[in-house]
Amino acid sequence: MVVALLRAEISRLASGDRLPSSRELTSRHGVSPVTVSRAFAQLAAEGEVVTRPGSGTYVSPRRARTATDAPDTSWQAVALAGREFDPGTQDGPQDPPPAGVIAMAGGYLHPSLRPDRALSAALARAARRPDAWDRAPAAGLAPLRAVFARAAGGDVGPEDVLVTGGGQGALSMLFRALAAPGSPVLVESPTYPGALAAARAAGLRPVPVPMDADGIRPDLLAEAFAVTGARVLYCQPTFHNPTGTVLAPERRRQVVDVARAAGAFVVEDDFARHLGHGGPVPRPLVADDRDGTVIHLATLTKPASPSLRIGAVIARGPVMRRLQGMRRVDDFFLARPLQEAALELLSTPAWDRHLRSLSTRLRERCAVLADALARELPEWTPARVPTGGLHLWVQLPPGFDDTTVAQTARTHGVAVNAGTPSFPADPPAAYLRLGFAATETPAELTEGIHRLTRTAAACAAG
């Protein structure tokens, strides 16, 4: 509050100009002194004021800028040729909506969902520890690991696990140390547009192999991986995003069959293990590879919070050995205190009440907003209703543009995903992705599909 009253008096101060005293400032706004010095100095090391020991507080010079000001980077385009760098459409986080834009966007839970009180004592305590601030092993603390080895089952042990910084940045890693730049990786299609991101940044092609009601088609990927060569499959196979399809028990087995056939690994994306909705919860397909097929990716950003960027790949063989050399390389190793928060968090019965409570507050959402959909457009199809998972996969009718129906319900007070970046090629029709764990409350999602009413009918007319 202070930081933002002194902003408006500088702004209507001439550079030079002196400021209130903090004796001045404690008595006119009822803070306390220590309250006044930080935002002092706050201001101060962002530039806005300069403090004279023994003078006061002055509001710092100004210069206007002018046009020869800008700096000249075309120079750049030169030196970066022949260094594409194409990141293609991410799904990562976003700024929040504008005031009274209601957020059916984006995948991340809302902060009246997240475990915040026990994130934070979780925090406290980590960093009372007396090695809390010691170099953390560089794949990861010891009991970290055996969390995610214990939670991945089958024979997986701490020592197959490598700690990561959250899912994005462990896709990266895998892609870079699995393919060569140029090579194909088949991919579910549609899929998670952050992995197409990561895919292609790279260097690498993805390949779209058909889904069904049942998931991925282990006949097409048979097809697809004789075609291109491709020696990897990045798969969602429990509560894939955007669809929310589970692969169906028959072909578990049959898919990690036909990769390892083809000399191919899988990478197991299993974000959402925690995103269940109440009912089972198949296993991993790491849990049933005994020959290192499988690369399993877990994380706990999303049913905790984005800024616990904490996750694991599990791998065998020399894999494991090329990811802990990147690691090396790249950043040495993850900051411990946010291993030893996450550790915290883990190995309290908070954890498991926060997630019996998300599990039956993502079921209500997401019949809410199945309801709300299936009573004013009913004509906009949901693929299925999920069982678990953060969104509903909405085809669109003919004659809807996925792109601009986005765009108009922007205009309309309701912000929602298009399809389209989702597709590593051409959609087969247009789609949009409903987030039902972005909002504060469930009636702002019936709101949201009202106002979904008025966009169609804006863009049925436009």
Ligand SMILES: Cc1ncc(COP(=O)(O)O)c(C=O)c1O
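The term rigid core refers to the most C-alpha atoms you can superpose between the two forms while keeping them within 1.5 Å. All values derive from a computational prediction rather than experimental measurement. Numbering follows the first chain given and starts at 1. What changes on going to the form predicted together with the named molecule:
- For E444, a C-alpha deviation below 2 angstroms is recorded between these two forms after rigid-core alignment.
- Once the rigid core is used as the reference frame, the Cα position of A430 differs between these two forms by less than 2 Å.
- When two forms of a protein are overlaid on their rigid core, residues whose CA moves 2 Å or more are considered shifted, and T453 is not one of them between these two forms.
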Contents of the next structure:
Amino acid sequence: MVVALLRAEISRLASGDRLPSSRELTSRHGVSPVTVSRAFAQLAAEGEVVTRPGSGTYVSPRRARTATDAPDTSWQAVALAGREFDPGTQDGPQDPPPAGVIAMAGGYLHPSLRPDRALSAALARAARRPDAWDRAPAAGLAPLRAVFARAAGGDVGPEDVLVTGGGQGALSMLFRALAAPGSPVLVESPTYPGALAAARAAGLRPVPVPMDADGIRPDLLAEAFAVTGARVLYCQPTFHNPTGTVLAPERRRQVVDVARAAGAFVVEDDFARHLGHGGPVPRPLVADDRDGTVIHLATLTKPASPSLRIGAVIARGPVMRRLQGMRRVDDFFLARPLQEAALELLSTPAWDRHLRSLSTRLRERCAVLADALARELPEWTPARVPTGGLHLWVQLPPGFDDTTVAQTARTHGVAVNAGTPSFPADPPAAYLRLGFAATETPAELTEGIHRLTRTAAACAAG
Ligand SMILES: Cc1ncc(COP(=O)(O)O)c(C=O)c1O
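Write the structure block of the form predicted together with the named molecule for the protein whose form predicted alone appears above.
Okay, now the whole complex, with that chain kicking things off.
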């Protein structure tokens, strides 16, 4: 709020003008000096103001820049030619919707569902450790690797674990490690757009393999391996994003066997292991892996906080040595304080309590959203009411375009994800992904569906 007031103030001033002092702003707006200095810091970081210690805060000279005196960077288009990088069409996780817009897009928990207090306490304990600022081993802290190994089950040991910067960091690394640019990578269709983006950034060609209510189809998977010669399958066997599907028990072994027969890796993205709604959660594929076919990926960002950017890759054989080598080249190791904080968090009883309460609250919210949808938009059909994860995957009736619906929904005050970016090739129909974990209250979900009802009417009329 203070930032907005200061922006208004700046818009009335010329570049180089002095802003009112912190003391003046404190008394004028009835806010604390800390709030004012945070607002100044944010505006300084954005380049809006410059602070001269002992003198005051001034409107930045950079603001005077116009289109005509902006630096000419057009030469870069030539310098970068042939090195295209497509960041994808998804909003970044760092882009929460503007105030007043109901958040049903994105894939993280609302702060009220996060274990923020336990996280802060864990970070504080981590910071008090005498070795908190020492270097960390390239593969990650040994006790943290042991926690990830135990969670994976089977005979996975700490030596099979590489700590990563969340799931996305792991995906980027894996796609670069597993296949040469230009190679195909098989993916479920639909799938997680961030995985498609990471695969494409590594120069790979995602090839769709259809799914049904029981997950990826092993018969078509075998065919896809035969036709493309791919050596990698990326899949999410448990609470798949975006559909919520769980790979059926009889298919779990089959998928790994089909990949093994093709001499290919299975990348098991297990991002939603802790996002179950209270029912049984199947064992990870890696727990039954015998020969290093399955590469498992876990992340703490989903059940904890997007800023706890800690995840893990579990892999065996030469591929693990390659990943460790890449870690040493890319960034040496991951920040020790964050690893220590993750370890502290996972070692407390508060973590288990959080996971239990989270699953109950996710189940409740999922039911609220599914009920409101069935009541108000019965022709918008969810693929299923999922037993885990953060989303409903909804097919739109014929005649609706998902991108138009998502854009129109924003103007009606609700943010949802269009389905198209989740498809590696042309979508077979129009879908939306509706999230139920990013609002503060379940009641907002009902209001979100009201707004979608108005959106549907506007799109039908248009
Ligand atoms: C299926 C899946 N995998 C991986 C990720 C990466 O998440 P993070 O990098 O925050 O761990 C996401 C995030 O949305 C996801 O949905």
